[in-house]
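The chain below stands alone, shown as structure tokens; this is the form predicted on its own.
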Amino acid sequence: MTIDISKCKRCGRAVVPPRDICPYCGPGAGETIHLAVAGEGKVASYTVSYMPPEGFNSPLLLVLVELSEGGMVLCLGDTEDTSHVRIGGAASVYVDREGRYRYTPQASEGHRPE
């Protein structure tokens, strides 16, 4: 599973989803470098929405993952159970069939995406 990111040649910050221009440095930094990364990182934060937007069921787990290569990704959780979610815990991110970022704990924590 890989995630597409972009990195700025000037500041080195990563952005997800990838962009041609760094949102921190602006157009003066030149074009960014586009990379495919492993999609592994750690949980920076999470929340559970009991009033999710139309098209989503309640409760909705949302997890903010900081990728190892940099950049933050807001992901949908794969489960309504939050007992496995830990701030700082190892996380994997993948893109589902509908193009949405999904979170799952890394296999080392006893879970694996299907």
Second form
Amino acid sequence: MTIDISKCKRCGRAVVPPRDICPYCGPGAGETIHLAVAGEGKVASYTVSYMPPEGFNSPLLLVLVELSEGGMVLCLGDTEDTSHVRIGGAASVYVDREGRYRYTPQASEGHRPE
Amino acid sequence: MEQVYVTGVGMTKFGTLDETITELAKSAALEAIRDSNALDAKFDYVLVGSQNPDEFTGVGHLSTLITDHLGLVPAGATRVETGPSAGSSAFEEAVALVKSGLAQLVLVIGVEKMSGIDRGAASKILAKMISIDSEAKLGGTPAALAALVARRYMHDYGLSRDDLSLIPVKAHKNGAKNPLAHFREEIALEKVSASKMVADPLTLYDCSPTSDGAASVIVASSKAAKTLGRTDDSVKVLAVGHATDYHAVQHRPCLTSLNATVSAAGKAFKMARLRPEDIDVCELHDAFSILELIDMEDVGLVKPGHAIDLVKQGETAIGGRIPVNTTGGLKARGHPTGATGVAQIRDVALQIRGKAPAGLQVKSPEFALTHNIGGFGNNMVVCIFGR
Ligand SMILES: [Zn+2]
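For comparison with the form predicted on its own, please write out the form predicted in complex with its partner chain.
Every chain and every other molecule in the complex is listed next, the one we just looked at coming first.
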């Protein structure tokens, strides 16, 4: 399971999903480098949304994950059990069949109390 | 450069209203025109700030339509759209037109009519301001993004749920005294903390409503203000700053500060040659309670993490050192998106003129600031006014 990111040749910052132009440096930095990474990181923040838009089930767990390579990505989580999610907790990101980023707690960190 | 004035203001009631978008715009504009003594004046431009009238109401070509209905043909007419900061952006364009010498007298209207369609449809239209690929596709909403920010802020700075509830409590306390506010009843702190969860940790009372309403201001050159006989009761436009941030929240370097505010406020203070401590009263975009605290810090009123101290000390209340959202803010005054920025300008202009509603007047303010957000934490316009 890997996810695609871009890295800027000038500032080195990672962006998910990948971009051709670095949003931080602009076109002067040249085209970014695209690479696949393991998708490991930690939870930057999260919420359980009780009023999601039509077509989504409530409650909906959304987790913002900061990747080890830098860069953050918003992910859908499994709402069955949200008790293990905490800021700073380990996280793993993958892309599901519908092309959506998904959050899972890493095995070593799973079900750790708040 | 040309000194620009606000010579008159107008505003409809905010709330769930029967009037059409055209009627609302007309009503606010006529009040501002009368207030400016400009019933027979020649307007060079009509600028309309509105987020999405086409989808909210089915009415298109709004600026041309309103200019005709107000009898202001052949004034140039333009609709300005920057999401919920559309009203402030329309005002910004008016200031630029007058400063550049392209216009002497400009009518600015901010308007939105959001109650004509059901809530689900309205939410769908509003969700278009967040990133489709990174946020909306996952079921993200502006409230969910605000919740991500709120949780991280609470984690980093130790803000409690009851602390956060002080913001909507203050908003409603002020809104109760504002005859035009959407919500005119005070609420208890316990009610905010215990109300229905929207996106954990934010409850229903942390979120501003969707409203109908319009506000209007007249922007004039010094020559035009003199011709109207409005030099004494006009308010000076000292600065406008405007800045964006990265569209998706995940691309922003910091979750607990909104850089577009820092940037827009920095530009505005530089232009006005003032510092944050010079401001006597301000209107900050509290679409969600947490934003009022972050806005205060990003504008520079207080150090990061310490906005709540000022709130607890009563310094942001009417009698405090720096009153914030004296007329109820977005939470209680209401939030007809395109109208909000113009309503903020109208309300601080009345503060400077000493004409705020009873119980809401700040003691002889010299400098006032407005801050309007046009997306989730994006596309900010900061304006500074003086006597
Ligand atoms: Zn870069």
